[in-house]
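This document starts with one chain, in the form predicted on its own, laid out as structure tokens.
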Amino acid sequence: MSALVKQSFLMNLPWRWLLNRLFNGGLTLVIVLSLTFILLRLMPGGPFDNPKLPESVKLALEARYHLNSPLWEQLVSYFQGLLRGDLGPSLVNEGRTVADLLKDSVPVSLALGLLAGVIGIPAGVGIGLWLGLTEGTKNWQAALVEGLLVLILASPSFLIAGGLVWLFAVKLAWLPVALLSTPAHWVLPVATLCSVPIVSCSFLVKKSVIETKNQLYVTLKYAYGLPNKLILLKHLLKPSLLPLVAVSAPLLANLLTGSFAVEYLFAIPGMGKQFIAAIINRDYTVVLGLTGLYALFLLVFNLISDGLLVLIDPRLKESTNQ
């Protein structure tokens, strides 16, 4: 019988939809680390620009790199690399390669934004909920609570991170500000992620429960005496899964690749200080591999997310298979 289950299973997937997802995603890849490769060599400057280096020793530099080979051989090179699996040495760090450094950085990125999504995204939905449950009733708590929302809308990312260092670390010297030695270093920058999945969600989720809730189904389901819980997860909350899980894929891949401008202001040795660094210091392969590394993340929380809409809506599921 289980055998049964999962042949109906696997018939019943969006094969075609699923492989031409995964052509477009691979040559996207592609394309978006060509043109990486490229603008980085039309950039002014280069790793081994230094005026204390003697000419000689850049000229054996650039040699033993190949940086002195035409362009369209370094980037031939390059994808042939990536085909054996070796991203490459470091340009700047001396005896590092690429995986070396992304295994140092890696891990703690995707700690940060793993932790700032498992608080940000329900705190969202269940802000957003209550928020569009007292649309239209004149709570000055719900007003006050959407024009923060607003104000951290605006705000980009450094500068809340300042005014929580100015409040907490600074004035109130409740919490430390840089590295992660303990977990009291973790609250400041695990909140400034958060203001991202936080705003996102509750928006979406309020103006999903606004446009549900006066819809003439949920009306009579409160007409019908059905509890108020069951209408709330039901017919409110459930609806609003849809376009949450459609910005799911960019909110994910932000939080788990981690935002370069908290990282660099925290001092936390992740992805986003290095990439940081690596631009800084031209160092041509750091900035491929970890905007190949972004990439590759948006382009599989992307699959994921539209996948998890086909199992969800049925309209869309009959739209792939068509």
The other form holds:
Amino acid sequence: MSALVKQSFLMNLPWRWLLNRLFNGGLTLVIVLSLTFILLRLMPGGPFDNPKLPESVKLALEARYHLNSPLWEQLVSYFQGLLRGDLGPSLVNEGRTVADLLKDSVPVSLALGLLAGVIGIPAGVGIGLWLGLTEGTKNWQAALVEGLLVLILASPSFLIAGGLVWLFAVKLAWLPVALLSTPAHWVLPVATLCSVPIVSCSFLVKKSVIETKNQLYVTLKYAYGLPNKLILLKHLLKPSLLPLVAVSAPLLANLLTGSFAVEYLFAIPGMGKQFIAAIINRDYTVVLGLTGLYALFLLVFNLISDGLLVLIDPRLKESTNQ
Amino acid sequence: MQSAVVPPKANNPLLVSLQSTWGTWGLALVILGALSVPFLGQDATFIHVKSPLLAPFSNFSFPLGTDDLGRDLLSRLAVGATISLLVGSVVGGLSALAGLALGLLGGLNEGKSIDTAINRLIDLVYSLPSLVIVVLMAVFLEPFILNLLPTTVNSTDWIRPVVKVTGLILALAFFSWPDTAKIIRAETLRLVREPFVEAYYSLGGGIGRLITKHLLPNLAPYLLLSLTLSVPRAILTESTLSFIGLGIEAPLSSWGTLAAEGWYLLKTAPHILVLATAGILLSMLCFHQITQQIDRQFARK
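Since the structure above is the form predicted on its own, I would like to see how the form predicted in complex with the partner chain looks, so please show that one next.
Every chain and every other molecule in the complex is listed next, the one we just looked at coming first.
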């Protein structure tokens, strides 16, 4: 029996949809990498532009990394390397590969972003639920929280970070200002990153709860005498699940790819910092690796969220199949 | 032939309701501040060596004080408003134009290959890591545009920062138009199914007049809505990039560069950060208020 259920569940999964999406994702990745490759090469300057470097040494270095062969040949050989799982050597950091460098920075950014998402999304849902339920009653705390959320929505991330650092690190001196070593160092960067999912999730859930709470079927559930908690979770939160899943993927991807300002302010050795340094130094392979990874994160998160949406509501197969 | 919709009049409910929000008036204040640069009587880039880091309201000729180099903060704030609003409005305008054109093109040719192509392009832009590519494009476009210009213009010293801003604007607009195109396409799809469009076609009307007389007036509120979303986002991204040092460059300055400066001087001159913050926050809150008002007006329909 259970084997049968399992089999039919596997059969019913949208395999064709998944294959289609994977193919499109791969294509997008190839386009992103090719575009970045061409953009990088059209930029003036190169990794070995050092006035102290003799011309012969520069030429030898360029020959060593095959920078003087035709552009399309380099592109093809880069993709050949990628297929073998080889991201190439770093051009500026002597003796280190791109994979090596990514191993230093990616876990940091990934941990920060995921932590912010894991804390921020449920917190946003909770706040949204509370705001939706108190809507219409003259609750001053709710009005205060809502005003605060609008203020956070209106501020760029460096302002939120600045405010938090000024209050908790400078004035109160409870927490360290920057860097990442002890758990206490993680509090302020994660709190800054959290603000985005908290604001967007709470507004989304609030809107949905306000729409749902006065529906007749919800009143009926109260009349039945169902426990409050059950009504909240099952009937008030459920309608917001679909838009929540749809919004979480770009949110999480943005937390990972958009933490430039936070990494800059807190001097965190993550992907954003590495990316900026690599652009300035014209470290072509590192820029390519990071851009590809950013695009990959975005694609994977979008795929997961669209997959969840399709599982929740199979009618969406059409609209999410690019 | 009579137009099927009432053309926007002075008592258009959307415009009337916008007049009654403080968002519109706050934004007008910011624009007024940006336009006041030539009337302030101070050069924002002039360095007054003898009076660095003056506190606000302490000196009559520098009403809001000076920064660490002795530059007048009031005029720097106004210049910042000019640059931030300029970037925001040009990005908004470009993405509105591109979004309107491509959204209409897709919506009027639903299901045809041109529509599919536009949709694919939108999906591609959405799947790009935007901030990363904006940084890359802004760095790349600067020398690229410089190479295109004739050498006589090229050698003037004001051209570099201007070209840098242009590159940033183009990069931001590239990621901003798909939102507008999506809204316009969906709305066009809804409109072309309305009976008045069918009546228009059956009377032998052409496509050009349909767009200018019938579709555009109906699309205008949606275009306004997409502008109130794209302009503040461009301003916010620009200020974040300028803050990290990848956006606007000296001698130009925006609220983001001013905030970066205030950040370094937080302990000695906190008023610099407060002023830059006030500029950004005020305009963002105004845009938020206007968006909410338009949303409310749509919900009332």
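In this text the structure is predicted, and so the values were computed from the model without any measurement. Positions refer to the first chain, counted from 1. Between two forms, the rigid core is the largest collection of C-alphas that superpose within 1.5 Å.
- Core-superposed comparison between the two forms: the CA of residue 59 exceeds or equals a 2 Å shift.
- Once the rigid core is overlaid between the two forms, residue 71 counts among the residues whose Cα shifts by 2 Å or more.
- Once both forms are fitted on their rigid core, the CA atom of residue 45 lies 2 Å or more apart between the two forms.
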